[in-house]
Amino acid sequence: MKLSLHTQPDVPLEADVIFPDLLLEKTVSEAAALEIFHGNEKTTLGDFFTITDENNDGTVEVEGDLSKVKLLGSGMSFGRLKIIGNVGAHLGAGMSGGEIIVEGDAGDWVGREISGGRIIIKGDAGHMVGSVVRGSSIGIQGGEIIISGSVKNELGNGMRRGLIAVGGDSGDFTGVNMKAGTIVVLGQLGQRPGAGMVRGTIISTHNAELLPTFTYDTTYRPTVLKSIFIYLRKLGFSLDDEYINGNYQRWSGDSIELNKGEIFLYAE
């Protein structure tokens, strides 16, 4: 099935019946009739989209400039779910399976509380990626989020499982209160990174300004970095072999919690 965006939302349009297991068991008029928010307002998905029998290979391709559209993905467990253009907040959100893949840029809260499943971005992405939501303690526990650009603040903000993966920068606070998991930044890490971490893994392939509550442990080549970037080259990375080779600082923290949190910096 495939929907193009024919009228650009005013406000967000909450279109979180965009995800194949729901499409996929459809027709097409069906599809046009499921109701959707503009704002307060509730509204079809036909008012917003052109629908058409196409791609009947488990995937579900939405093409337009969706970055006024949330929830795409939301809830998803299996299929695939292809967006040409720009996307708005809250991709992917809760989803347990299948594969997301954005040729573009994507707003904030990208995978929030995901348990399973894989989420690719060609672009950049915004806030509280990989996240838990305001009030709770536990993020992710499982899956995939593999970004291509940069991110914004709070990466992984109480991440429990998973691997999230960033071939930019991050913003400030990179795996804040981080229970478990791995986040990967081959670019530069922003402002306190690990900041409350109990356990878990950061790696960059940059230097970055530590807290005070992390402590050095030793520099040496990691076997398990090794197999981490050479997995992440095959989904596309570009990852020179100096990065795959090379020596490493190992920092445990954050000592305010259990200090049993690690955070890598490439050192040659």
Contents of the next structure:
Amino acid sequence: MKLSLHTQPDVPLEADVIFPDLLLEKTVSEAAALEIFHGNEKTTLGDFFTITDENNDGTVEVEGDLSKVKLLGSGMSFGRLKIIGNVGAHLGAGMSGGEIIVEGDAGDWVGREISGGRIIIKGDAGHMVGSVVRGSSIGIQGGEIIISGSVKNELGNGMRRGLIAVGGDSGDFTGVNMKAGTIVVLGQLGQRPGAGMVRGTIISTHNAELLPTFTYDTTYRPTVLKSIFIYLRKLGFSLDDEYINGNYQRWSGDSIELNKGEIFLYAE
Amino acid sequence: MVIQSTEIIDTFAEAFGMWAARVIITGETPKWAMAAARAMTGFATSVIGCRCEAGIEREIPSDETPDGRPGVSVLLFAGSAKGVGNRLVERIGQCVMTCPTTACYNGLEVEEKVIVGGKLRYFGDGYQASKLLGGQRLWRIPVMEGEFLIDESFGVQPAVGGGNFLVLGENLTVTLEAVEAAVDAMRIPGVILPFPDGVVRSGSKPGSKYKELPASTNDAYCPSLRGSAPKTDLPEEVTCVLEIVIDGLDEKAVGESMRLGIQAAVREGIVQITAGNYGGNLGQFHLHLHELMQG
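Other form of same protein, the form predicted together with its partner chain, not the form predicted alone:
Complete assembly follows, chain above in first position.
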């Protein structure tokens, strides 16, 4: 099924019906009649999208400038959602399976509180990627988020499991309040990475200024980083050999918490 | 059947159902991966005395291993899935975790699994940590040189153990040449030859005059007992017999390895090639030599 945006929304469009689990069971006319919200106004999918019956391979393709379209792929559990263009906030929120690929940039809250599946963003993404929602303490509990570009603040806030990889820079508070899981940032980490982390791993291929509650352990070549990097490369994440084979400083923290978290910084 | 001047006896190797695991060991250099693999497969020639059979399957180039380092693939066989799991915990814990720079990964993507890293992790004394990659949990156990990385669980599958053939030669020199050539030809994916460099001289028969022994020397094939044993299966000109035992992940791999080995062993001075069996009543796999050689 293919959806092409024909009318640009004036305010955010809450398109939480665009996910394979639901759409692949609908005919084109049934899909067009699905209710969505344009701001606080109830409307239908067909009022904004031209829907055609293409890609009968379990893929839902959505194209257009979707930067004001929110909640695409939210709650999906299987299949493939391909987005050609920029996409709005809450992409893949709460997903448990399947794959989302974005050929463009994404807004805030990509993959918030997911428990499985994979989100691949070819461009940049906003704040709170792979994060917990405000008021909760446990963020993503599984799944993979792979972003070729950069992201803004609070990447992986509260994450408990899963893997997030960022090809560019990340903003402030990367991995804040992490419970476990892995965050890889090939660019610069912003301020205060790992603040309040309990367990988990943050890896950066650049140096970073860490909080005083992190303690330097050693510099070595951890095999687990090689395994993570090679796994990411198999997923199409671009990575130089020097980062796979290099030495990393290991820092333990955050000592205001359990002190079982770790930050690896590329050393040479 | 005669190939070159060697008679292939119309008989069969009787092999048994076993369980197997494949372990991928990596290291900073090929030397250390191999050192761990050699240690892990030591004293693993026969389930009779070693509780498992294990061997090196092949060296693995770094671009095929999970961590991009040079590796070695090891196959380990035992009588049950649980037995394989127990032997893996013992041998990986004592021989691989102890070896500098190594990591250890599951090499069989099958449904049935045994917990290995999930048990060895306790060596970390609370400092161990895990990573979940592609649905597989890895354990990181801190050690004095860094950390030992190991998959939580390893796949186990039904397998075939005890494929064999015996090379009957006119003298020691030609028999050794024949089995060495055979072993070189037989190392294909999915099989191991668990005895020293693939060859065993102390072939056994089941039982013994001593009640506590489950197996004893195969007197019918001992040239020095020609005059004293109740019977001999040796032609007059034979003075030396060597055996090659094959364990494999399936019957096809064992059969193909045997075929390649027999093909490589036949030559002037090798009088016969035959196989060990127990009348067909014990093992569930019968690998007939003539059928194998006829393809």
